[in-house]
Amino acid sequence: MNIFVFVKHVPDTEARIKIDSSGKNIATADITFMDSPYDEFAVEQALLLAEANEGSVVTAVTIGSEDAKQLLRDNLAKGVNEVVHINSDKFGQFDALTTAKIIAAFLKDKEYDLVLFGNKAYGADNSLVPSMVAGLLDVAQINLVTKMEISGKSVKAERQVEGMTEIMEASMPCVISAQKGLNEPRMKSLKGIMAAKKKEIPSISVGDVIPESELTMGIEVLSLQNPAAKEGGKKFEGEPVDAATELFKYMREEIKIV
């Protein structure tokens, strides 16, 4: 099987996010970057599937600046076979449609059975790119996957929907987006880290993949802001019975919920 997995480096999820002076971008100077949390489930699934299907090749791809290469090195250390870096300094400004167009154009002349993503990237939090890529390539898709198995050319997967699990069947090639619970992502091995250090990371530019004229963006950032900090209100410390009485009063008189 040919498996492609798309990964993205994002600000450390523990970090506070500040807005830069333009008011349209986040300030990146003081933050470290990490693999987007859901992407790790996608990478792990690619590796598990490759281990179960002899002769499979897993290719990890990222779009981003030079710094994003580290992410590919980390994935080599985990065991992916090939990596491709699509170089762009503008990536942080691309919307989902633009990103999906680049990915679809990249995949168009490749042979692929499965294309894996995290179900959303920490950042725009949109969950758009996997579905958009499936639409542009006109292939099957299953999103928010928490369990999957392959037999022949078909994929059977469970996905989480509100209050239910939906069992989907799809034909390959298929786009899959991973949800937490799909697997337990592995750590990098020391041996893997050493081997990955020596590997060349092939880099191409966005222009090699798709003419820039085709990258019209669907949405435009008008402004970013940090939400107004919520202030703490009253606090009660005392006997549980009294605490419950106070709370009940608050829920009844203030919130009017009981």
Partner chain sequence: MSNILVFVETRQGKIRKSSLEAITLAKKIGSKAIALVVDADADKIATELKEYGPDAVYTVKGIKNYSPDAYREALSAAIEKSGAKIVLASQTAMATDFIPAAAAKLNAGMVTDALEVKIDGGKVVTRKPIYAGKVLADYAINSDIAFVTIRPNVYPAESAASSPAVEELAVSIPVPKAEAKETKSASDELDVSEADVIISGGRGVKGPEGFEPLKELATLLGGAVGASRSAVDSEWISHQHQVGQTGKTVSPVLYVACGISGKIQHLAGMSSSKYIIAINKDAEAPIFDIADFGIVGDLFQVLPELTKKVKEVKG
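What would the structure be for the form predicted on its own, given that what you showed me was the form predicted together with its partner chain?
All you get below is the one chain by itself.
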């Protein structure tokens, strides 16, 4: 099988996010970046499928600046066979449809059986790109997958919806988006890290993938704002009966929820 898995370079989940001077983006100077957490489930599933199907090739692809190459090196250390860096300093400014157009244009002349994504990217949380890519490529897609198996050219997958399990089947090629619980992502091995350091990361310009005229974005970020500071809590003291009475009075007369 030929498996492509798309990964995104995102700020570390423990990073302190600040807005840059433009007011439209986050300041990245002092931030450590990492693989988007849901993408790790997609990578692990690609590796598991390749291990179960001899001769399979897993290719990890990312769109981003030169710094994003480290993400690909990390995935090489986990065991992916090939990587591709689509170079663009504007990637953080792309909306979901523009990103999907780039990915679909990259894949259109490739042979692939499966295209895997995390179900959403940490930070944006749109959950749009996988479905848009499937639509642009005119192939089947199953999203929010928590279990899957391959039989011949068929994919059988489970997804959790509203307290129940939905079982779906699709023919390959198809697009899969991974949900938490699909697997347990592996760590990089020392041997893999050393081998990845020696491997060249192929890089192509986003302009070589799709004409600049098609990079016109339909959504523009006008501004970013920090959430409003939380107000201090209200404490009710005294005997339990008196505190409960005051709490009820506060809920009824001040915040009007009873």
